[in-house]
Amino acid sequence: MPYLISIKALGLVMLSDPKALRLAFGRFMTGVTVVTTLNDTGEPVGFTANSFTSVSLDPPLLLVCPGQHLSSFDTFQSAKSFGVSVLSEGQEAVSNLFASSAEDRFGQSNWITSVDDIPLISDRAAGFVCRTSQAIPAGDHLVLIGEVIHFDSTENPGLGYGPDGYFALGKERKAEAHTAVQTRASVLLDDGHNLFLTADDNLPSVIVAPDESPLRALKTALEGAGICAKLNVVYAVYDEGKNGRRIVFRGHPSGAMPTLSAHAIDGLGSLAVKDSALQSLLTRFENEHKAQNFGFYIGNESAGDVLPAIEKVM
């Protein structure tokens, strides 16, 4: 027996809801173009469109879909040739201009005259001039198929559009290419009277691999250095520069402390530490140790918040 599943249960929307249908269509991410031609008096007209598709390489065909709501709809319906400018990153204003009802759109934008006197937007990612091959009415739009008679292409990355608005893949790729955040795990090792630091007056630390647990990496590094300790709560998490993060645990010695030097906790604030963020952390630790009321710091090297924390063995 077939299962009966309600439309509501599937999260489907009735086709009688055009707004919801438009939103559903908008989930498909596209590029952004400006489609142009000349009207009967030889004046340029154009509109913003993301309904642009390559159709064929042989013969070279593409299509765009002007809507009946356009003031220039009749012009495109009878146009013998038209142009398509694929917009570049940074041309959001051009897209918005040609999507608006502004009268002098071409007077407010940079453009050139191409083959058949068809206007194309300057600084585009690519441009096409087409002779109209077919103009097919389709509901409230026109499927305008053009045979490409001229095209150009640049290295400018194209402007994208999706459900959350414009996006720029070139910028996203650059962001991805930036140095990944480097995590450094450190530990405040104290025996109740002394804090154990490295020879250069720093906390025992290790650089954490991207796919590694900071706690596990720190424990492994300490064991490898012959340092016996039990690690407790996280004491601080803060950003170091643009691409750094430091996680500071608390811990207590449980055996040998080779290569580390003991410093009285009561004098930590007076240590000549070059790292101002570490100096601030040591001073806070000294003060909290006196009060036996430890907190958890989150922020960056110069500003953040200290939250109450309860110590427990990890």
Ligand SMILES: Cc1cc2nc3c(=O)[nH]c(=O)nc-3n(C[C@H](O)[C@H](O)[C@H](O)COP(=O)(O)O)c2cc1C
Contents of the next structure:
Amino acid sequence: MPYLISIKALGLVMLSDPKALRLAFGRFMTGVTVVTTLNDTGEPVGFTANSFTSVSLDPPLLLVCPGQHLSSFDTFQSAKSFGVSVLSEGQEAVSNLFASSAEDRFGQSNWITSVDDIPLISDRAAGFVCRTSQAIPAGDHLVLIGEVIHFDSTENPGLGYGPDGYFALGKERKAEAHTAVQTRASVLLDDGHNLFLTADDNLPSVIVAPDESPLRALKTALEGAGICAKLNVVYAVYDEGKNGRRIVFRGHPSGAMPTLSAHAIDGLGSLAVKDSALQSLLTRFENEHKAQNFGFYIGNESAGDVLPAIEKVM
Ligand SMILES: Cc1cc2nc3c(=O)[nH]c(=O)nc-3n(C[C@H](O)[C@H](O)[C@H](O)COP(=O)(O)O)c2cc1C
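Since the structure above is the form predicted alone, I would like to see how the form predicted together with the ligand looks, so please show that one next.
Below is the entire complex, every chain and molecule, led by the chain shown above.
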């Protein structure tokens, strides 16, 4: 039986629509380069290109595709050598300048003269000087293949280009790393006389995934370790500096406590654990247990407030 396929549903468009084809090509995300050479009067010429591709290591080859629309097309078509500057994050203005029809592009930018007198843009992420190996006409562009005769590379993250314009992955990653706070969920498990700690005198804890509830993450981790416990109130929430945030729940054993060791609550203050914030939390717990009046601590490792807390089984 013949099928009727909806062209629209498949997102198919007519090949004769160059604008749509350009948009489809533009879905491919790239870096940004400025391709440069000297014209026949020795003046530097250049244009912004994202058609850069590394081609071969042995011999070292790369390619760029100058379009016939370029004012410098004839120059690149007959150039014996050319340069490619891979732009760094923050060089959007340089990219825009070399993608414009501005006359004095080199007068308005910082550049150096490299091997074969080829200009390279300053502060680039990487630079290549090539001898033209092949110049293959391909439709309305030229595939310009160059053999690399000189290159340099820096630690600068490269500028990105995609359907929504420029992007700076390095900056975005740094911003993300800065804002992403890791949460550790821990539990003070006591049976009224003893507190149960791990072998290295720590609270049973779990790192909480960004999309997870701390309480659920902790319950799952305890169940996974065969520890049977009922979790009660939140006992403390504090910032552990670069280690992120710690949420400490209270809980009581309701069955087996494998891998945990019992420590008398009365002696917790003199346990001398390495983590000073945990030590003061244990000391507070010992004191509050004596008074049977538990508080809730909010703050960081060295400063904060203890607020009244009401216990409720969850
Ligand atoms: C991100 C980006 C990538 C580009 N890539 C190419 C390319 O690979 N080939 C090309 O011929 N033009 C490319 N262009 C367009 C040229 O940079 C632009 O047409 C050029 O400035 C024209 O220079 P002209 O005024 O000397 O003709 C690109 C433009 C941008 C913004």
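Remember, predicted model here, so these are calculated numbers, not experimental data. Numbering follows the first chain given and starts at 1. Each form is matched to the other, and the largest set of C-alpha atoms that superpose within 1.5 Å is called the rigid core.
Taking the rigid core as fixed, one finds a CA shift for P253 of 2 Å or more between the two forms.
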